[in-house]
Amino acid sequence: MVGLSVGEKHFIQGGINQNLRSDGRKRDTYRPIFVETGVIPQANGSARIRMGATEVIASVKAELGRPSALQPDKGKVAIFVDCSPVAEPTFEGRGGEDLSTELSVALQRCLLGGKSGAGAGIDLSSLVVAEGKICWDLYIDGLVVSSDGNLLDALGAAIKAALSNTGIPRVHVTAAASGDEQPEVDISDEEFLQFDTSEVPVIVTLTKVGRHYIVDATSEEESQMSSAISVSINRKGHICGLTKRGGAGIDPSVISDMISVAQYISEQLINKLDSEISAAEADEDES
């Protein structure tokens, strides 16, 4: 919990209403973003997201499966973060515990949409090896390493970063299999699927604070709010989730205002994220 004054208070709630927040951007501007990929060599796929003094890590895991019964065509995805107390002293047992599973949540809603699949930004179809036999489960991990605030867009950003640089091994099926039989697979070691990130969204935070509402607040910022909305937006605009928290509630019609600035925003997001992706990579493989 950041501890302000009450001068403090006002100064950034006044910046706000004047468009000028305490560190010159406007309501609508993100602080600048630095990408880094392939942090993490024994995971399927790896990604370091810096926004500002927050700084968040995902890594992807890659491992043979079989599909739920409910669910034969579709692969599995599990998402888990871990609150670091190194960022944050009040990370520290129940409170890094109860943010955590927060976060987690909440990425599941934004990024794998119901409890069917419909809506989700990662193409679960796509993780099928053999329809009703075997499935890649991938298991995402975000690890917080510094927090000012703002962390879901943060993470999601990392996620989407580290799904980019993921490869999946090619898989053979080379011998059919009757009944609850498993088939025979051959699971190369050179030949590797990147995953395809075009549907992925981006995560695009609203925070409330006073009469207004800004996106990427810092922990100061956050101190000061009544609610926030996080809106998951694929490159063609569409919704693939949404959340809120924060006790105060919102006007329908003020929901609506704020996903339609979520939808402008999102666009400028994705572009600034994938230019940052693409010349990551191209270091990554310069090195």
Second form
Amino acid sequence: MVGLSVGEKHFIQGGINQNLRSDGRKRDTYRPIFVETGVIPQANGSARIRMGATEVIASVKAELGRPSALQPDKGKVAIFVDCSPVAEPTFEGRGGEDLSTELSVALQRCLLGGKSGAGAGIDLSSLVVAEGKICWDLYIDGLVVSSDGNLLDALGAAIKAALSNTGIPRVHVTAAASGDEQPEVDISDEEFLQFDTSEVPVIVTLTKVGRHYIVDATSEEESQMSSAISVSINRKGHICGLTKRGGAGIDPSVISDMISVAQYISEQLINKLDSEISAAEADEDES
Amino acid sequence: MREIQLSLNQTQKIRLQKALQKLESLHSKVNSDASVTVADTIPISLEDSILKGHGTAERNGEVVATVCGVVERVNMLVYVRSLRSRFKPEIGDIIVGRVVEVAQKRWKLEINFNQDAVLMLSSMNLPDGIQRRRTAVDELNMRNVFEENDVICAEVRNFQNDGSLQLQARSQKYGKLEKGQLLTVPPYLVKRQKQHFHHLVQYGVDLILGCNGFIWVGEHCDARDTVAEEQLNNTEEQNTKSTRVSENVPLETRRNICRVANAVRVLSTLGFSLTLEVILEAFNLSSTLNLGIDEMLVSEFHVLVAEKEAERRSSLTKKKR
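Rather than the form predicted on its own that you just supplied, could I have the structure of the form predicted together with the partner chain?
Following is the full complex, with the preceding chain placed first.
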């Protein structure tokens, strides 16, 4: 990260106070979002999202596995994020590990709910094949290709796009089994079930700089932040997860205010993302 | 050609390609015979003795280009000038840089080059304006002049032995830049011109096109020299720097600054050379279309700017004829 002079810092903070950021956006405007789906043909679903100079790729791979004993009627989802050294020289070797872990944990919290599986944004019961015996394991991987702030929102949007691009093969259980035996399954190569992503939440990150909060901060603006809250909200306006970053403490009334601002912004973001994802899928079908 | 990083739908792609082809057709007559790619033979007449310069090599008795570019001939010297390359500094270039280190009697600046540039304490005006020998006290007060991460504009004085640059900032127009934003563009987009400091009077904006690809857009400052102001204020207050900086940029000026900065961003994405006319054209185009400032970064505006530029250049060539 390049440092900023005192004059530049004042300029950025003054801009945020006056509701006119360095690239002309208002405090509650996102950068233009570009979505491309189906970028990784070997994966079950994939998407690439670009927000300004931030670029991330998400891919979904599905494998058959055994459901956990505690939740035999639910499939399993694992989310991992990798920060590529292409994005920042400091990510080389183990440098990007801290950020990767932080992003993975935040995404798991926002999209998968608690340890018991309650409150998950992704419907895990649709992943089960034979209850207690076979279920689909989804491995969701995120790759940060270029980092210019607001990685969490971009990854959340990329995962949503990748999930809507995901086709899970149809499975026929050929032989019923009793007890502990594994039933035989026939995985179809032709038929695919599209994953239902209408319930998948989006993540909105509000960065607090001075007395105001901004959405979709660039890395320059993030260097000035005192704290940031990431809220994952679904289409109904319900909160699926909440993460706070940053060293400064926030008054609880401010948090409530930030959450309502995030709810308001998330409506526009969900509509924008849905239209971009359908446009990207239409493009992919054509080519 | 390196692809332009924009998401365009079908019609926008077609329009952009048409505009770029039109621009190419206006210029191809001049240079097409002189442009070469790697391993092309450079036509030379065998009787002249020639010196093989940069970007050439001898292979099988022929002179062959090793980079993609344009062949230049100067007397006996034949060399290939590449179109996209790292910043190639020359003496007298205006540079915008960022201080990375305050060292003994000098500042080290990062200027988008393969080495940091050096600004000697003796190449900088002293706060009290007197021409005198720099003492140890001056050396200890270097941080009051420029600190780490400050943005400075200066001029190239000469090259040092190891190839790094030595800068000087003795004139009133050089010095610390505050109240604005710094943009980075590929250095080959900023060609050497007569004027690199542009003061856009009707908008109150300073635009400095550094030859190294750093572009400064900020509020207009009359005397950039820290001298006079510190003289006046030192007798009254202690923290002159912070009071000066913390005055807020007025909203109208800030709008103009952001609009100019976005115009530069659009032109740099499209790969057009940055000159004052082109930047003002993009600025006026966005104002006449009543676009919000952030709407300038949408793909549609990029295509419109490309089309406008093609029109402007074709009308210029028609006027010349």
